[in-house]
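In structure tokens, the next block holds one chain alone, the form predicted alone.
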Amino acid sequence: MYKTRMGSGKSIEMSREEIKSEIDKGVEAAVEDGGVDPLARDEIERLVELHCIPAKFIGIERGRELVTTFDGGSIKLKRLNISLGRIVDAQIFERVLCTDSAEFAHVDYSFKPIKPIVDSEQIEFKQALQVTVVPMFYGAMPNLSLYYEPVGSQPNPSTVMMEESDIPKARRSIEKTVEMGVKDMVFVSRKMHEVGADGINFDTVGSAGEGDFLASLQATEKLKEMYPDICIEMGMSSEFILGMHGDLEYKGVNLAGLYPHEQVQLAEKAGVTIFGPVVNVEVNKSCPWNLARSLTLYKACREASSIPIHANVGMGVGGVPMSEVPPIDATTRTSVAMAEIGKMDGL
């Protein structure tokens, strides 16, 4: 019997044959859920390996590493009450992690808020980047559920369409917030690259809908415009786009329903440099189960697209648990299955 995890995190056990099947349901999962070729029959009794191995720590062959970047790297610490101010965070993640990038950002971690302190993030900011080697993304998510009421000023499509059953209304307030997100992200985006980000990062692009993701796009078209050299890394927030809208397109592609393997497609076009693409875990099914499918979505993904991928492997994301300090055991089997079965460009 080898040692496993539940997508919660519980320790279970499973024979060889038990988690061969596991994995085998999980690809065809993902082949059903999204459309994409199953894993090759070499990579599925690789993944099997990879989960019998005995030792709790694996780790990749020497000359195959991959290289990580972070959202909200500047305040991980903060969340685990450890306050030792953004700047030290990010020197912490640079000389003591060895993180191959980091990333500065607000505790609240949405364009919106950020705009009206924006400029005393550039001082931060800056001062974080003279006291760093490593390249230093600035972060923020688009979340465009905070323009909408009680905190914002349109209408909560939500609301809308269940007390008045208004779906033009509905639908109008989407494509309003829009207009707004694309407007702040410019904004923020613009003042941090003017004062030497490496790098920004649109993260967990797609949490309020497919408007969430034509703002991120339409954003990323713009900075483009601007700084042709900018490098803008959009990572996001679940294995499909939600419909909130329903007629929402970019470059004649309704948003609605996409996975992975058709996001990148779109992000490519529209200058993304980096592409982190998420699948999200199941909680009640087993980490090889999860796994198994996270890989081959991530797999058609990287098939897909001709930019760097960098899979989001997480808390609850691409076969990693869903628990608050993730198991050494299951990041260290997703981060080799990412590299020699998925090929991923980083994590």
Given for the second form:
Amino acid sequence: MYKTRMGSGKSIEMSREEIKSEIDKGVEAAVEDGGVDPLARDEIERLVELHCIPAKFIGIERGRELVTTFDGGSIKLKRLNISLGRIVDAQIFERVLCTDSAEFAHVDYSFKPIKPIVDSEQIEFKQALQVTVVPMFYGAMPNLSLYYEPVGSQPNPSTVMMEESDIPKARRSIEKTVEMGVKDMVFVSRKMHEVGADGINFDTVGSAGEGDFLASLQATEKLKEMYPDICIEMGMSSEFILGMHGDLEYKGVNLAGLYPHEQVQLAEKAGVTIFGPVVNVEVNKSCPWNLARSLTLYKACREASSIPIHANVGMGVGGVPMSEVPPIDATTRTSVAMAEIGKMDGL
Amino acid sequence: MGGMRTAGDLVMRMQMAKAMRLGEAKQYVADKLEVSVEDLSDNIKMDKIRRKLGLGRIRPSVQEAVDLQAKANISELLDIKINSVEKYGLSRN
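For comparison with the form predicted alone, provide the form predicted together with the partner chain.
Expanding to the full complex; the earlier chain stays at the top.
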């Protein structure tokens, strides 16, 4: 029997045959949900082997390591109740955690609230760029939900639908927030690029539905027109685009329901430099099932792309259990699988 | 890859500057440093190379290039523009 886990993180034991069966079912689920090709037989065998290695911590062979990018970089250590500033945080990422990149971010991690304090953000970000070496992103979320009542000015489409059943009004509200979101994303990104950012990270894209994705694509387009060399990373919020509007298109493609291998093609057309797909974890399924499903969808995304793919892995996505303290046995198996089988460009 | 302990940050820069896939980015950096792809993640070898070329190290001595100066050296080595180096006008040391 081999030790593995559920998607919740709970420790369980399985035989090799049971692990193989779970992986087969996970691949089947990805094929059915995403309409992608299954993993090859030798890839499935390798995934079974990875789960049957008794060691708690496993690794990749020399020379096949992946690079890493992050979301919410300089606010992550604060969450651990460590009292430190963001510049020191960035230096810790660079010189203690030895990450390949770092990210500067505001604790209210959305473009809208950053807009009125952008001057202060520029000053501290500029200082951070002068005392670090690794490439540094400025990151934030489009988070179009912030533009809806009660915190925003636009009617909440869910409330409009529930109370008034007024579909055109709900759609107009979503369309308006796309305009507002693009404006704020471009404004803040422009300010950060002008102060020396190595890249801009649009993170948790699609969390408010397809309007959120559309705003990110349009903002990318505008920034690429202004600064052709700008690096934009787009990290997604979940595996498919929620259809809150139902009729929003980008370059003739309806955005609702797109899976990672379809999302990346639009991201590339908009000018995105690095794409970060997400596949959600099902907590009541095993880790072998979840990793097999994630890997199948991520591999399809990588094959559909000509730009680097940094797979989202951690705390409930990409096959890593839904826990704020992800177990190292699961994270290392996921990392090795993403490098060896998924052939990702980064995590 | 290990960031400044290795050549992880340099490979990352090629992905960001040129949208290179991982294999291409590693090969590009390896060619520039005249080492093998496997050497890029050897922290002992890379520490010596980074010290010699002034690319920034985890524990630099007081005479070494650090921070923006190290980034200026990386910019020249990799033949890419680094935004903060361009902004603050440093040249190679």
